[in-house]
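Shown next as structure tokens: one chain only, the form predicted on its own.
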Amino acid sequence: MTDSAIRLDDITHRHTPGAEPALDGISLRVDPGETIALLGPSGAGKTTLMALIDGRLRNWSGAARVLDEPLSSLRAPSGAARAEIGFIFQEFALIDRATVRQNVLNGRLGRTNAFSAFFGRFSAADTYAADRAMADAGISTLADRRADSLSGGQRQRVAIARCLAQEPRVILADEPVSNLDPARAADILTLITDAARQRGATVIFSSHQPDLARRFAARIIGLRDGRILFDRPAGQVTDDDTDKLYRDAPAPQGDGALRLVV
């Protein structure tokens, strides 16, 4: 069993040469099964950090290991390594003309025979994983609906189910509740964290909402200007900590990482 699910040592990255660092000397350890919130203003480096862990970020310095596999700053991880990392995107990234079931089964592509999957021939294990994920996400009754017929909340649940069907050992969720009211936000974070706990998966989610971070994460990492300002158990993060994190923060610009990764 691995000692750390994620280990980063002195990671630095600039989106463009000569720019201010988007990640500036980041070092951290994440234990298997931990649930961690990345907290900080827009542009703090949250999305960039998750892109690194997901293996999509290039041209960084330092050392990184995910699930005991070293990451390279020059090339993508192997397909087998990528299958162990699930990502829940803000934009959902669904295939609109496909059914809910087909979208969720796409989460199995990294774990099944490529030739069979191309023709939509998934194994019984794939089907079971997809059905379980849809049940956990509360969308079993929508299985035959096209994705473009769904509400925004339903589409979000399909994206989560697709990630769960992948059966990843690490789940990354980029601002999964940024546009939701408090009740719906709590429902979505309950879904993600409960399903991950049942599967023994590690979770890292980013947020702008300190109250939700304290409620759903065991540990909170506060990021500002690409640096870690604090990293401690959620119950020890004070209002003064979060005030310092957001005080005089620049207007939202986004991390920009996804425009630059390959």
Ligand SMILES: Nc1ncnc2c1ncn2[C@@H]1O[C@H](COP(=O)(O)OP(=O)(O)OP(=O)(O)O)[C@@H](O)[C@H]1O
Contents of the next structure:
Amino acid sequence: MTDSAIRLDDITHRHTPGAEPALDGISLRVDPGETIALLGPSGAGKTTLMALIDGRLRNWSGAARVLDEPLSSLRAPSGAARAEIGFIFQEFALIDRATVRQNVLNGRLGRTNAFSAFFGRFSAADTYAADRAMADAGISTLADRRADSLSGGQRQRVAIARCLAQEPRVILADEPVSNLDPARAADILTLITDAARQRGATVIFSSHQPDLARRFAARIIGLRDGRILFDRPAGQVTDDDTDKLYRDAPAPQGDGALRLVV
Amino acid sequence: MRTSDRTSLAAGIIIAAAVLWAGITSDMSAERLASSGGRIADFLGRMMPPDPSVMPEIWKGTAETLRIAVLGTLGAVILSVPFGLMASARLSPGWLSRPARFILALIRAIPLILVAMLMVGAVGLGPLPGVIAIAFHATGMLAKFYAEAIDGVAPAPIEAMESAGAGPMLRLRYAIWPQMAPVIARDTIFRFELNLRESLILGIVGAGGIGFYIQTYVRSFQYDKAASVTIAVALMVVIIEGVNALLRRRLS
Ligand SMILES: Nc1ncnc2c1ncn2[C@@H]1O[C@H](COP(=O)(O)OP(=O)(O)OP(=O)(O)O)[C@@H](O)[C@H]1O
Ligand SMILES: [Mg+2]
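Can you return the structure of this protein in the form predicted together with the named molecule rather than the form predicted on its own?
Every chain and every other molecule in the complex is listed next, the one we just looked at coming first.
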């Protein structure tokens, strides 16, 4: 037994045999209710690490426990275990033709009675959680709109509401603000961290922006080449730390590239 | 000379040669061409006025055409489900999906009227060969559409649902079905419209439906009756198009 929300011991993973490890001996403890930022250049292994915690990674070595359930390198966790961990996907992963309400209710599918849900019936607890999540995300008035009729920012709020409706004890957000201007980025991180605090959930978000990581996380983990370079309270992370993280890093690809200069 | 100029020149020469060849080798003497104008006018005159006494035949033929289109489409849907699954690059391995796609392309390449003639030869006159021909012919297109609907399902929402703990039945119900169903409904309605249009003429080769009366009346020189049936067919095409445009707007 441990009291940690997440406990990783010496995790190593290669996407393809013989390749450089994407995770290279990662050990980590996270207490329940912590808010953590994962910083690191493109290819550092942030997405891979979060996929591991989400139970989606196979073929790794080491030992991992999430919410006191051991993870298996060979098998996906049970539906009940997966429902405890929420993931906010960078590309939102919504059902375009479904309404906002249905997309948010989809977050309940691991929690609700599967038989009823198959025939379109959701419990009072499901609707309550969905309504509360939509209210927190500021999208209650959009509930009956189709997802493909929304703006990018509204779609992101739907993705966040879906995760909140799931009532997960751990929330993982992969670069939730990489494409947003600074004001909107702060809004989204406020939404995620406040909602998580109200629900007592642990949060891990990845980012390329050290200033936002300092502002919204209590603890920052610096990742590079699949290794933890530093792991400190946000107040103790120096510019030198973040410089080391990105110095001589191979040119980042994708949206991360633009953010290094901010 | 630029490439595009050279291409247009070559195209021009080929088109001129084709017209020349067709004109010279066809049995179309100048006299025959000149006199045919009058003959067509005479023919059209004999169609006028259309004879309304054939209304019962028109209704009977229309009902049979509709039956052929409905049953033919149903047959095509039933065939297209397994063939669509086989032709899906997502679900089926290449050794299965590639030959399946090739067979569907072959089926599409055979004109419906040809299939219908063969079926009349095989099972005899009446609506049955029409139904079989439509089902066969339409499967070439519909199964391809179904395979594309399957392959067009975005994987990200399925993964997101799995990550939230949803089991396979709920993923099918809430991630896969809502992405596929509207596409399949739209494609099936589109194909039904084509089937209805194409089955209007099936009767000409004896495969049932309203086309049978056109053929009968033309052969027996009852041009005024043939005219009524032709007008009915044209009206039906217009109605089908109107209904389909409405449906398409609602499904988009
Ligand atoms: N599906 C995959 N197949 C093969 N290699 C992969 C795959 N996904 C990631 N990798 C490799 O694993 C390493 C870590 O990738 P990961 O996506 O975890 O990095 P990241 O820190 O999230 O980067 P970014 O900031 O660009 O999102 C990289 O070297 C990457 O090329
Ligand atoms: Mg990533």
